[in-house]
Each structure stands twice: as structure tokens, then as C-alpha cells.
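One chain follows as C-alpha cells, the form predicted on its own.
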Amino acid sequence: MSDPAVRPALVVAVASGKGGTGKTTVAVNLAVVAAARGLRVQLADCDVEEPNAQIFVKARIEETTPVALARPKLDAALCTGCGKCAAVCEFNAIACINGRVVIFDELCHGCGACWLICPENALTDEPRNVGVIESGSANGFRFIQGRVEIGEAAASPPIVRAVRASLGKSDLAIIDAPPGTTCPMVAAVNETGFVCLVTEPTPFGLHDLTIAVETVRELDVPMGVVINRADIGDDRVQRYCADERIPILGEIPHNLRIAQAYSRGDLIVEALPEFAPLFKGILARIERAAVR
């Protein structure tokens, strides 16, 4: 994380247990009417395998900046095939075979535990640039959104954390976090204020949101829950909320303009400005319950 001194004063990450649930139809659309009531406020992509609030909020992207991510380098001179590295490597990215050490870059994260362990400083760190961070403007808010490479799935967590450390001083830090449950979300939504998870009311939905909660809830993290297409399936998710005791911050409708507002990469508090109440009471909800 940034500085405390220069910090946000608010992060939320947006989340959800799957995608295609609505998680950044809610981010972009909470960052505008956030930026609206005149919050300082900061929209970070950190969904950087598919990166797509860009196509709704339609910055004008300012500054690229590589991320580099330090990679094993062998040098097989110094090599003695002792193992060490590969026994020590839990991403399976190092293998010994016969005495000859193997690295598999695209399984490597990065952690440095290979060349700290090995006896014969055989190995040492090479910096490789698995992604970039983008950064500019759009509706009144500060936009970063982070991009990995193709082929650089490992990369993804540090991609994240380098797209949070980027975020400077404001009133409001949204994040767009990536779908499920995985390291890439663990790294987005933890240490922030607030999670707000995107579910609909299907037994896919609650299926993926209760694996959602027990995430969120091992991170410490207070949270609430917004329910997308809140009038298809029935109203299992409303009442596993109530028995976990989980706050509903919002119901957005199945509604066919909404529908075609999101197909034309359009905000819904622009396109459909009768909806743009229930994102600020979603906001204000949020607001009240978050750790600051």
C-alpha cells in the first residue's frame, strides 16, 4: 500500500464470486455519483486479465507505466543440481531433473525463494515486464487500470498490488476487483474498508456468493452485498444475507434499458439518470459501514 500519508481515505472493492454478475456496472456507476456529490475520488481496474471499466467511464489515459516482476536466472556454471530450488518452489515453477535445474517462467511469482535459498548463488533475480499500469481521467475522477500480459497468469497478484499502490490521496479509492475468489481478488479487497459483493438471485449466484463471504469474511473485512437482476430467480440470496446477517446495499432491476444502456458501453446514472438514487443510497450505505 502507498503511503498513509498520501493514502485514500476511503478504499471499497467492489466484488463478486463469479463473473458476469454486474461487479463493474456497479464500480463505474458508484464512482460517478461519488464524483458527483464532489468526493475526491479514484476508480482503479483491478480485474488486469480483462480489464473493461475503460469501455463505461472512457478515460483519457494520461500515463503507461511496465511492471516488472523479478524472475529466477540460472546460471549453470556455478549450478551443483543440489535440488534446493525446486524443493523449496510452491508454484511449481523450478524442477530438478538429473541434476539439471529447469525453470518454467510462466509458473514463477515472483517470490525470490529460489535464489535465497540456493547454496551456490547460482541463481540470481532478473526483472521481466509482465504488465503495465494505465492512468488518466474521465467524469471528474482519477482512472488506473492494470493490464497483464497474455501469458502471464502468475503475474496477476502483483499486478494488483502495484495498481493499489498507485493510488494517491482522495476521499473515495472504488476497486474494480477481478471475479472469484482467487489470489488476484484476495489481493484487491484485502486491507480495504469495505467489500461490496455483486450477486443474482440464482442458485449459481448464491452458490459463488457464499464462497465470497467466507473469503472476505478470513481477510476481516466488513462487507454488504448488492443484488443484480434482483427480480429473476427467487429469494435465496436475500435470505442467506439475513441469516449471516450480511446488509443489502441494493437491488438493481432486471430491466431491459439497463440491459441495452450496458450493451452500448453506457453508464446507467447517465443513460438512465432515474437510477442514479439507488447507487447513491448504495454509496451511503456503504459509507456508514465501512472502516475508514
Second form
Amino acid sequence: MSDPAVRPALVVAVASGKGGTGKTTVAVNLAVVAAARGLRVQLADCDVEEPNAQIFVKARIEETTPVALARPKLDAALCTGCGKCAAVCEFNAIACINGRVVIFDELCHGCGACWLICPENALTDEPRNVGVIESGSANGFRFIQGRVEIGEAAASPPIVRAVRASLGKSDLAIIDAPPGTTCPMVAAVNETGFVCLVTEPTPFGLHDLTIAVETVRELDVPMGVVINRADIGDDRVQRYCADERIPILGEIPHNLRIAQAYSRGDLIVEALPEFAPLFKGILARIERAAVR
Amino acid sequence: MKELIVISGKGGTGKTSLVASFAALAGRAVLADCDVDAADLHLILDPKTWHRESFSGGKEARILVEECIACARCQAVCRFGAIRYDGPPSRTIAKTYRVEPIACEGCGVCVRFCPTDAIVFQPVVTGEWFVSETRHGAMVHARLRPGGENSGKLVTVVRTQARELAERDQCDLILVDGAPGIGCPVVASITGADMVLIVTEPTLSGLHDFERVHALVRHFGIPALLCVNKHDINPAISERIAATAERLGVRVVGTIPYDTAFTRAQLDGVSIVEYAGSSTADHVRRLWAAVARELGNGTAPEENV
Ligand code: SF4
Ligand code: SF4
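Could you switch over to the form predicted in complex with the partner chain, since the one displayed so far is the form predicted on its own?
Next comes the full complex, this chain leading.
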């Protein structure tokens, strides 16, 4: 990790092979118990396609920063329709049809190949807003979220990276990672001190967990598992974790009151304080196993 | 031929369980699992695979140590910070440049600007796709390598294969388990589809996600239907979702109560309509009947309801 004077001392990513397993629930409640213990905490919602943590933490957003990515801009007067830009684009984001250049922003990764290659300088690099970063404070901690603009499919990883780059100095930063195991999730989990994987004890849960575990292994970050709705299924997840030597950090029971609190946007540790020790325990186990 | 895509603003809303049920109810359909990031439909439909093919989602750059003269051109043009000056020594220089695979987006800019042609740019296998037989018809599904890039392209492959299969077998319905979210895989899941069924839950985030995913669907101009799963967990928010749907002009075609039978059916490897002793299955049957009616504009495709 970079300079500890301006970076969080410990970055923990909360991730899951797929959505709907309770990742956000774990992330927000961990942030609240950590702040209650007196730690300086930052919570970063990096689920930039569907940021939901704000519903629970109800942060006062104090600052909004647009995130711009370089996009090609065509000066049709200079374009001779040679098609070199279309030929060089690996993402099919630019086409040259009958000598006319068409740019598909949604597919563009902003790599610059087209404007660097254009012999007529008809293409230039123009920053365009593809999302925002919002930050503020809530429940005694700093809250940051990223949000990608609808239809800007390729922009998620850069926005995740921008959110992470905006993390300042603190004792602990908790990242609510995007679901899945592809580019945006990797951008959120890579180079963190610990990954907390949230899963359910069902065949879907186990299957998605195994894929997430493979991904985290490739990134070489220590990890542990939280089992949500722990009593709805069977013990295949526990057996898998034992076989793979992955610690189970805690088990959240299946409980209608938890589901209802979630549906209302309430924090579990506040609405149902009897569960606070569970989250404190998970946090303590993460702190012991993490690399700083 | 009609193609229905089931999507949700976020994962875990019961999308896959519904698609498996629709497959059982539709009688004759080609199935496609486009949730390539967390493909789960096969866990219920127990496919027998008869064709598999590897998938390359893009290319990756690699610098040849002996060719690199450390001129730093590649680092200057790379916008993803993927070129690092910590490569191994060559015979002539102490340190060379190196591509960090995790950061590399496969754009090839470095390749084009390297004066000594030191960068190789080759396709990388990032996944696999399969054609299988299930008890409810043929299915196309895929698996993306962990951390794999370009799930959107893989989704397109799966949909194209499903379409070809449907044409070959003269099957007039394609049922697609779409990707969750609003990113590249879901865009690839829905473009050009005949209809989208959005599945949501009565939570504040479910409401929020529905609005976002609907904005995306509208962006692509595809007719959308809505189903609220676990609607009794929070009836007040279910009402708000219904009101939002009305305002947006989206028809609510069904509501399904919260029922642990979905999990029990999953543990048994069946869809809920095949699972004995669940009254919730009737809700799913009614939902399918309504969806099939909308799809066929009055002339529903085979409807074994
Ligand atoms: S910037 Fe890169 S991705 Fe975008 S259109 Fe140009 S070549 Fe394609
Ligand atoms: S441009 Fe080519 S020669 Fe120059 S540093 Fe990069 S790889 Fe080496």
C-alpha cells in the first residue's frame, strides 16, 4: 500500500460472488461498530452500478465530484474516412461506415488508440463525465460512494478506482465491493488488506462463493467468510470452508426481523442491538487476520 | 421467435429460480444463462453438456524482455497504468518494462507505439461456453474465468448460440436468465430482446434498483414487465414499487410471497413449480401465464399452465 500518512491503515473489502447475499448489510454494520469503538472509519460504496449503502447510513453528502474519462471527439471537417481509427479499436467502439465515423460511447474504454493513430488529427481526446463520486459523513464516519452513469458500461472499474483513490487517512476503510468476480469487483478488492466474502448456505451461494474464492486467491489477499441467513440451507458452505482452510468470521441467522429491518433501510446493529456483538466479533476476527 | 430476458437491478432477487420455473412451464423453449458472472441456472436444470468451446474476451499485452530498450513509450501511452518499470533485466539493460495483467485492459495502444515491436498482443482465454440438454429443453450457458474480462461479449455469444439453436429446432421461445445490474453484461443481455421481465424485492434498495434498471431498459427501448418477489416482507414498499411502476408505464405482472420453499427446492435441485407441497408455485404459474400472454400479445406461446 502507498504512503500510510495519507492512506487508511487497513483496507477491508466486503465482497460476494453475486448480489443479494447481504454484502452491503455486512459492510455498513461493520463500519458502524468500528466507529462506535472509536476507530476513525471510512466507508466506501464501490458498488458503482447499484450503490445502496447510502440507504442504510443516510450520510449527509457534502461534496460531489464528477468523474471524467477521455473519449474521442470527431472533427468531421478534418476526417477523410480512412478508417484507421475503427481498425485500431479493440472494443468496436468506433466504426467507419461508407467513410463516415460513428463513435459508440458505451463501448469506449478511453484508451486513446484512435486519436493517437488518426493521421488527420480529426479525433481528439475530450473528457466526458461518466459518473460521480459523492462524499459526506454519517454515524461518526466518512462516507464515500461512486455512481456510474446509466449506459456507461465500460466506466465502472475507473470509477471504482477513483473512489478508492479518494480514501484519505483513517484507521480503517471498508469497501462495499461490486458483486460478481469480473473487472469492477477486481478493481475494488485488489490490493486490500483483507476480503470478507459474504455468502448463503445454498447451492447458489456455495457455487458463487467458490468462484469468488478463486478470484481472491489470484489477487493474493487474505480472506474469510460470513454466512448470511445461516440456517436456511445445509452445511455445504461450512464443509467447503473447512476443506479450503478459509476461516468463517461469523454467521448471521435467518431472521424475519433482520429482513424487515433491511427492507426499511435500517441498520441491524441499531434496530436490533442484540446483533451488535456478532458484528463486533466479525470485525475483531478480520483485524487479526488482515495485512496492513 | 420471441426472446424474454429476466433481469433484476441486483442479484439474489430470485431471477434464476423464476427462469427455471418458466422453463418447466413453457414446455418447449431454448434456455440461455446470461448471468455469466454467477451462472446458477445449471444448478437447478442439471444439464448434460454435448458441446463446449473456449471463449476469448480480448487480448493481453506482454513485453518481451530481450526486445525492450526501456524507452518508456509504452508507459507514456498507456492510460490504465498497466506498464510498470520493474521488469527483469535483459542482456543489455538492468531493468525493463513489464505489463501488469490485472491492470491491462487489452487496448493494444502500447503494442502500436513500441519502436522495437517488443510487445506481443495475444488473445487470452477468459471463459468457456456450453450447449447442453436439460429436462426442459436445450440450454446455452457459460463460465467466465475468475477475474475474467469482457463478460458482455460472452453474454452476446451465449445469446447468439441460443438463437441459432432455436432456429434450428424451430423453437419459438428463448428464455434468458439475464445479468443483474446495469453494467456491460446486462446491456449485452437485453439489446434487441423482445421483452424484459424485471424481478425486484420490496426493499428500499429494491425500489432504487428497479428505477435504475428500468432507466436502462428504456434507454434501449425494450418493453418491460415487473414482478415483485417476497412482496409480503414489506407491503408498504411493495405498494410504492407498484406506484412507481405505474408512473413509469411498466405492468406489474405478478407478486410472489416470501417462501423458504424456494431454498428447499434449490437444495433438491428442482424449480419451485416442480417441488411438491408449495402453494407459492401457483403464484409462479400465474406469473408465467401473464408473461406468456404479454409476450404473445394475446396469442400465448405454448402454455402448460
Ligand atoms: S478511445 Fe480506445 S476504446 Fe475508445 S473508441 Fe478510441 S480506440 Fe476505441
Ligand atoms: S515502448 Fe517498447 S521498447 Fe519502449 S519501453 Fe515499452 S516495451 Fe520497451
